[in-house]
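Only one chain is shown below, in structure tokens, and it's the form predicted on its own.
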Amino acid sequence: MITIITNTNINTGTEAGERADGRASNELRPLKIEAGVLKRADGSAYLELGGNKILVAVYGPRELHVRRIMQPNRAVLRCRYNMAPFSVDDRKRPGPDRRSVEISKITSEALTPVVFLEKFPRSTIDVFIEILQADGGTRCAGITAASVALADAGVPMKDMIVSCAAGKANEKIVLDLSEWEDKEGEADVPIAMMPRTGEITLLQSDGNLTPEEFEKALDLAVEGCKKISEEQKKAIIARYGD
């Protein structure tokens, strides 16, 4: 089991200590990525980002027996995002809710463009994302970890999808919002992208931003994705070598 830990500060000229947790506006929370943490899964990954603790297991490609969703010329990528009852301060009711169903859907849509699904007709690739501890930004962290787990499973992909968010808190555009900033801030812009080409596979915006603020948040999120992408690669290389 290999652990990669970083505390990444993207240098854009801001000073440290601007936020409640001491980070600069352009700084990621401490990041830890491990690949291959589960023996019984085809691929797996564990990720910590700040207080987030996320475990992902991938099974497949394997035969799909549900005929109503089977595709004769490609595989189906199914994602299940789930928050454990103990992942938040107030105990969460077990089982899927509207939010987890929505995030499961957008996660599948964010990952699908990079996977060569046409190589596995009438098959399924199942991705299980378990949020063990939530600290803001779990959808982005889950997508990032899922991509590492897919690579660990040997699923052929064009690139590893990486995801990060920027937003507005205390009237400032900041990178990688904490739980407090996510809940109390003015806006949130999560994205997912292919680092090699810059193609964005997920873009959401929640809150009010001026066009200039949106552009700044998007640029900051892209730079955050590039930094996280390097740690994804390090985790895979550390497990399998060059």
Given for the second form:
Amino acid sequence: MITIITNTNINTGTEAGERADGRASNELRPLKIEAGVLKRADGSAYLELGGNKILVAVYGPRELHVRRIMQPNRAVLRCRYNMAPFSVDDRKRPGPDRRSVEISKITSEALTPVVFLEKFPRSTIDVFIEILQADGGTRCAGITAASVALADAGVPMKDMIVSCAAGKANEKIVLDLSEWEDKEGEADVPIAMMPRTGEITLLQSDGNLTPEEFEKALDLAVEGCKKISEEQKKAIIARYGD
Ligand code: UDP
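Compare with the form predicted on its own: the form predicted in complex with uridine-5'-diphosphate:
Okay, now the whole complex, with that chain kicking things off.
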């Protein structure tokens, strides 16, 4: 879509107080989630959020042969977040980097609290998150899609983790930052939570916010998570029925 900027706010790409893509401050980008898209994985999901396109494959629970990380009384949940070389404007060098290692780690930590890992001693559950196209907020979108793929794999969980970011861009607290808002904005607060209890399993903060702004961003991110959670459930119902 081509946006024609008619005022002098060329640098910010927005009319005063309005978001560049025309969204309200509490509005998510268009969201689509589909479960069970890969026939060879035990569970899978495909998610689009704005321009993000993300594919997740889950394998397991299955026996873990790596003794160094094997746990005698529970499974381990291994997550790998990977950006395809063609997913971003400047070609991404293939393979892990500092950022993807960090996102893999926080994804695993965000999902682990809901999974009944103790049911599968000496096992692993492997989650592969492939970013096919990135448009800001990929860590949250990846976590949301991973939850659906875990549910699709039949992994027992006490809730389906959902993730969303809010932050500050163009002096306003806004939900679900676009790539431009993420890069040029003042702050980004990605969260993940258990929708049933409201427990937060991921909370990051990048940039500067006053305590009041932080509270507002957190409330907005929780509101976004609740909306996305409904779409996760719909994706599972569309595949398996009620
Ligand atoms: N991005 C990029 N090249 C990279 C990493 C990220 O163009 O090597 C873009 C991508 O659109 C991503 C956004 O920058 O979604 C914001 O990245 P960040 O590290 O804040 O993570 P995210 O918001 O995706 O969770």
